[in-house]
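Only one chain comes next, encoded as structure tokens, the form predicted alone.
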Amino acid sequence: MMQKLGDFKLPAFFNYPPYFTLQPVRDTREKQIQLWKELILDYCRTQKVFLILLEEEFPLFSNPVIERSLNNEARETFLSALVSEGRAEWLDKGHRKCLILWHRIQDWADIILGFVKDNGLEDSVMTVEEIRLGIESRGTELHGMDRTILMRALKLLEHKGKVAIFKGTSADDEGVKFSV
């Protein structure tokens, strides 16, 4: 039985071969999809995974102990279910690259505001890279986050008048002025 993936505890269903094949009966399939959605979000959140590439090895998509792995249809089905709930987005038309939103964009925006308030950064200026990788964000969910998701959350905050984003000298040093 495979109980862990690194430090991540796997659910019981992960050792049950039928869960690696899309179930034909609708009720069973709905339960299966629900379990996989929760597993994918939980794993991505705890391991800080933001991108799943369908055609590359992804630890959850196979269980060597029971010699089972999800085929592409199953992978796409489970990820599309997350997309339909706003918990993921396809980054390409062919559905091969999936951005995982274990927090919705609105929730990331709230986390940024919390970070600003907790650190007394109201009326401060930071670069996008400082928010993602700086000392201030260490130990927070913002640290190491995907740039695409961060920019989307910042643009949402800009739309609400909470931040102003301005171009720096190069593309990777945009500034963010908080006005919370």
Contents of the next structure:
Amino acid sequence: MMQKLGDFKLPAFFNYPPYFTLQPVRDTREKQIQLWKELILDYCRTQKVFLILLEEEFPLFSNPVIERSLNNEARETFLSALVSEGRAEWLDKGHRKCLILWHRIQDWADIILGFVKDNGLEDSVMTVEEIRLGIESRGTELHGMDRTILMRALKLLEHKGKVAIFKGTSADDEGVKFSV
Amino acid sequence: MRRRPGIGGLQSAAVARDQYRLLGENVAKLRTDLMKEQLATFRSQLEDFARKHKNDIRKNPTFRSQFHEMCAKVGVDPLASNKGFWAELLGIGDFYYELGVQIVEICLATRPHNGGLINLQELCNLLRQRRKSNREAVSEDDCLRAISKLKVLGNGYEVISVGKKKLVRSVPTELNKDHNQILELAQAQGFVTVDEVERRLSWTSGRAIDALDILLEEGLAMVDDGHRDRKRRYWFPCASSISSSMGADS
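Switching forms now, from the form predicted alone to the form predicted in complex with the partner chain, please provide the structure.
In what comes next, the whole complex appears, and the chain from above leads the way.
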């Protein structure tokens, strides 16, 4: 019987106590890390989680059914493995905040381009907040996405000459002109 | 008439000996011929039986197992080759060949988790899950036969007994008596502690830790430091089932 977190199906290893202890034997640890990396990415992708704060209770880090929790070292090890693969980024030197890139920045950039084409926005202007939370983006992956990640994707596109970012009327909302 | 020990007497004794020897050989030949004939009759009766009960043999694991025993008594191995009368008649060679392939696949797929040692019962369960759509039921006996055929593939694929359980080993790891005893202890709860090993087997802690370290290195065990009693547990995936949820121990 598969355990679930909300409607997310947890893999079998999540119920096996030793997987919550960082394994000392290298080969075993590598397999363990691989399983946890996949689980974290899958969970974040389906639940639209963009940020993990190590010191807070993240549902994946504990399993009350078997009374086990990942300690800090284990959490940092698994997230660092994702960072090494370009699937996450530390936002602070102390490694307490981790941005999860279940889509890579390049992928987000492609999704934005697709969104622009699908909605005929080739020469339009939108604010960043509109992209993230506006009506047009409803039903797409862009809706509700993390602002930091969105800015990074837009900056990548700006670098390629596909968009121009400029300061908007309000202090913290920028505008984007698409020249796709 | 009294035999005289002269040359003539010796010659006739030699002739007599020869004649007895010939007779003896004939008798032996007769016996062998008779046996061969009986065996041939028995074999053809077995073939008739197999033909008549082909479906039962395919569908019923218990019947199949008894059929194998009968064959073994007559010196017939239906699995000896994939071709030939038996394989063609029963298609049994294919059945075990297919099982063997599936067993290898399951062992490879579960190796990252259990280090190459899997409980026979769990292997059978996983096999049955894979073959759900297949009408032909599979028993542990079938698994054992398929595995014994796999042995010709070389290293690994051996069935070892640990206490009352059977484990299938698909890697060349050599396990000594100390390792086996720990594996046996682990069958009860799926894990052991150093204390438990020392206590139950009357070992020194050095001996316990050495053996456990090797089992860890071989990927047959994993450590668990998360219990509230703070004692390190050594879990053995081959002693639990992945397919069912593995429990809390409290």
